[in-house]
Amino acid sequence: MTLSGSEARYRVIPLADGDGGVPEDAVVRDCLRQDPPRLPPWLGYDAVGSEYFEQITELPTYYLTRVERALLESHSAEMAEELACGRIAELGSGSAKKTRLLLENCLRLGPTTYLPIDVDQAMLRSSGAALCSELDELRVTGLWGRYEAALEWLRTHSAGPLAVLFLGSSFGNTTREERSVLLDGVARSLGPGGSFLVSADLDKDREVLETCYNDPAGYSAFADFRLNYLTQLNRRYGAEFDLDDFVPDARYNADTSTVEGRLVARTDLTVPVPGLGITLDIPRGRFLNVGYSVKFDEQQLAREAGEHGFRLRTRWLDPEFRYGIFLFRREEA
């Protein structure tokens, strides 16, 4: 069979979580744990949950995607000239609708190969196949996975300068724990000279937030992501939740500068989970944590990111929301 031209210009390659990574059902078991249990943002994101989120990004209240595209509508050229790379590789890149601005003018200034990462094959191969049939001289090589294990790929597969893009606020979506070890692997596969652009929701009011991180009336997209959870352990691991026995919910955390998404319980729960050999007690009234949300000021957006070798350059700010885009290059060894 002949592939057309955009099909032959995209392909998707699975990854494993080999190389010493941490085995998916450790990291859930260890999370449902925690006190409050919590589970990791990408159990959270197949095919059906990536739909839930894509059905967010259009809430009349959740500005977080509508600001980030206008940054990037506005500034998209000036982002492509400081990149001045040709390979640009995404964490988390779902549908690349926002992305597509970007690598736009990447391709004025010459060949380009997009590299997107997320743990939903279907997504990235429509998103690679869409990309390629609207930019005819894109390459797309999706690499399906955890961002540990592509972030791995990228920094065994060197074919010369790199940049990597965390888009969405979804660099907010982890603990500071996971933020080190993420900043670790980009800068490894950066290597010096090597440029991180990453977006982040700055802090803000308590009833700006909790009014974006809920449906409004009429809506139902955060809480049908928030159950999707259950149901991939359901499906997963072979637990028993009854999604009637939660009410999704997100509320912000003052001490900690963080909207925490939330699965309460309405009476007391005991679900085995014998996938993972763990059994949850779950009193009402209490909660499972199905997303952080981490708002950020701009010195410890940059500490934490210095503390692994990348110097901020530059950055684009929405002065009403609060929200910016910012760029950090990898400081020579």
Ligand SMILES: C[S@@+](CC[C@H](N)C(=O)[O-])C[C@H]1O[C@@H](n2cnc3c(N)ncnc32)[C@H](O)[C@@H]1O
Second form
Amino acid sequence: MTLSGSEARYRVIPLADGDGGVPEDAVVRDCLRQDPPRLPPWLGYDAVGSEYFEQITELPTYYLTRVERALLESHSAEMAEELACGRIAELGSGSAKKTRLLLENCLRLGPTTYLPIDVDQAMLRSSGAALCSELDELRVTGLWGRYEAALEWLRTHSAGPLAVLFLGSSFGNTTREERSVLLDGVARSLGPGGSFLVSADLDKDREVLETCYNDPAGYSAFADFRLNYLTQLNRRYGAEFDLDDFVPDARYNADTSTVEGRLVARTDLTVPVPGLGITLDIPRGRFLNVGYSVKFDEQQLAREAGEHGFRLRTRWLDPEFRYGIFLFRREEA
Ligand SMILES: C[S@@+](CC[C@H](N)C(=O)[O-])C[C@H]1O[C@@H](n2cnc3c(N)ncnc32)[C@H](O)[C@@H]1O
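Could I see the form predicted together with this ligand next, after the form predicted on its own?
So here's everything in the complex, that chain up top.
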């Protein structure tokens, strides 16, 4: 079979579960044993979950994607100059629609290979195929798996200068400990002098954030997205969650500057999860955590990155200081 021009520039490499990190089932079990029980972010992104996420990005009240796109539309050329390298990896690339703006500018500066990283294989394939058909000359090597395995792959398949992107404010969908592990992995994969471009939503009023992270009247994208985590537990691990037993919502925790996605139990529940060998007792009114969205201040972000040898080189903020894209450079050892 002869591959067409754009297909020949595109391939996907599956990464083994557990490579560079803890095996999948162990992560889910550990998260469910926390108080409150938690669902790891990647669990919700099958093809259906990714489609719900795309719907979230179009909600009239969800400002994050629009603001990030505007920043990329205005500043992609400068960002590409700063990245100045032929290999660009992206953690949690999703549809990569916004990344396209940056890749166009990278291609103007020279040959470019894009390495999108995602757990959703279908999304990885369709976004890679779309980019290759739209951008002549772009080469795409998709890495299908979780962040830790992909960062380990990048570290062990070094082929010249590399930049790592982390867009969509996904860096904030993590605990402090997880961010530390991620920053360590990015630092190792980049090597000295490498660039890390990461976006972050900035802290703001409770009302704005709770409006942003709950469905406006007439929409159900957030509710569908959150409930899909239970569908995943039922499908993968034989759990018997009844989706009607939960009310999805989001609350802002001002103590931790974090929006918490929740599934609140309508009644006392006991739910076995046979595939993980555990049973969950969830009293009425208690909730499962289906996602953190940490809201940063600039100093906190720079401090956290600094602990892993990154120095803030420059950043782009929207005129209302709601959101930022930050360029870090890994210092020479
Ligand atoms: C919030 S979406 C952002 C998508 C895209 N970057 C954007 O800005 O629209 C997060 C993406 O990261 C992927 N993802 C989440 N956790 C992941 C993990 N641990 N490893 C690999 N991919 C992950 C999801 O499948 C999803 O496509």
